[in-house]
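Quick heads-up: it's one chain on its own, the form predicted on its own, in structure tokens.
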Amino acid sequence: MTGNSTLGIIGYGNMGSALGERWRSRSRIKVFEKDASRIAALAPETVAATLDALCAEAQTLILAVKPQDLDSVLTRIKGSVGHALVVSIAAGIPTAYLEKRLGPVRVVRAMPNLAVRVGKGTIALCKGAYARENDVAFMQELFALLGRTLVIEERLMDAVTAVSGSGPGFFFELVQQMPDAEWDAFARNSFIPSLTVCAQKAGFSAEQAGLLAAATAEGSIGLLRQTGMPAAALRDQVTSRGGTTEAGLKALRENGRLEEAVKAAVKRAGELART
């Protein structure tokens, strides 16, 4: 991205705005965000007043809304957006459904977990039909300002949801009772083998599988350590209701084994999934 180049976020909650945070000093940022008090602290030329004037003028636009309001700002940008490269972080939406009701735009879809919000998280990226192998090799180098990247096929989207995204969730969940000083050790003897065996069962590599656990366990350490809030806390904000990390918490709270947990997860995953 060169410096005259303008990277669109249209929504600026707890992802948009780590990813917004991290990224200004690479790139010219603008926001659309319906929420005022989100937006409160920016600067007044960062922030754009429609979403037709952010799509006008950003070379790159970042969906960063949840799943549930995506209908609303697909149908709203429709049209404006075939200059763009169009990137998606919901979860769940397939690179397809977004060119069905987009057109032929170029699409990569994303699945970064909370740990961007200290540079330490997984980044999960996939290419749609229209995207260039340049398109996805520019996001890799955007992301990897956030934490580590992994190019995957989309068909796995799923599996990282509930490793990598859900995962998280699950290290905070067994270390909340846990003293900060047994943390390393438990991720290293426990955590990330075990994480790494349910990843290769969801279908990654041995490779993939132990970069994604390795990554995930390290992400969650450095956000407990980071921002020092319990891990109950930052538990309850992986978990959204009728999520993949509710799922999965579900599971794990019923019969104590992480594999049954990503299982969960993974299913839960394919039944929020849009065709």
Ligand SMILES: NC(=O)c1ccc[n+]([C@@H]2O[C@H](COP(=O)([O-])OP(=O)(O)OC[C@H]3O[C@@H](n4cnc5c(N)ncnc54)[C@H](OP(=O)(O)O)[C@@H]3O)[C@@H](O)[C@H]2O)c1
Second form
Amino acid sequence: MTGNSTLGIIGYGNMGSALGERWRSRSRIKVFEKDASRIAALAPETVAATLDALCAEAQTLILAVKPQDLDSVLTRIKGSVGHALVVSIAAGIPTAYLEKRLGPVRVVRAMPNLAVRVGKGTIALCKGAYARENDVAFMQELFALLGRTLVIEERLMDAVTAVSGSGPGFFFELVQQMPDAEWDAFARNSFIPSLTVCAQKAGFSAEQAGLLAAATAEGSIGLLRQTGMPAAALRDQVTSRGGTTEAGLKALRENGRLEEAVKAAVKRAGELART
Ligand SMILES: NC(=O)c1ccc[n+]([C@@H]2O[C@H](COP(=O)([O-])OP(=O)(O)OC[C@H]3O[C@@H](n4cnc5c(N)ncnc54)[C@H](OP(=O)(O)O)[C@@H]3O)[C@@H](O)[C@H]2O)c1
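Complement to the form predicted on its own: the form predicted together with the ligand:
Full assembly next; the chain just shown is listed first.
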């Protein structure tokens, strides 16, 4: 699949490390991370000393830093991206923004969710103006190692952020008082049908909506079972201050309806998107 190509991961935090851990069984990875404690356990040959060294070696660059750290990374790599494929997982950063900052480079944008950590993620992908179809296919194959993938139009990225990105947070909120034995039936009979309707209202086809809702529920249950963490603790992990999940949870607590939660999260994603 990936031949001799090297995947360069910039930022090895929650997401970067979840991706790297899965991908390194199939591909050569190289990591640049500014916090030394996050890469202490990696083999030295996996670590790049500088961003320039990473860019010189990698044919694919994965941008896995927080959105607020992205601009400094873009400034640093602008002259050395070369012909690399640039893949961003940063929430709310459109492909056009990356192309504006980096020039006419091939960009793929992806929105994973927390369940990639247990191999049950939902990952939506879209392509920038200069990327080729086979760039998307290449990344879809890689992300498939971490869960279910879906190629979407970029205009639906805010919606997918609300549905599959924040969806686990809503699931955890709703099941926090529920015994383990009831999670699957709740998902099947209530959460998946409701989230499917929400996703359709947010712009997805019936087929996409069904896939997103089922994968989001499956990933949420996978996280609960495989981590053994309480639902409330997992919910807090997916809830960044001022983010889409927080906005959705507020609406969910106010009126108890998943549809209102998704609507509020879509709205917040739109407010956060950078132009
Ligand atoms: N977490 C999720 O569930 C999730 C879901 C979907 C998308 N995303 C996206 O994934 C991206 C990463 O999120 P995360 O939760 O993995 O963040 P994170 O845990 O904070 O990881 C980011 C890492 O990048 C490092 N870093 C910052 N600036 C850097 C630089 N210039 N060069 C190299 N490394 C640098 C950070 O170091 P310091 O801590 O020292 O700054 C940190 O270790 C974000 O853009 C987010 O929108 C996350």
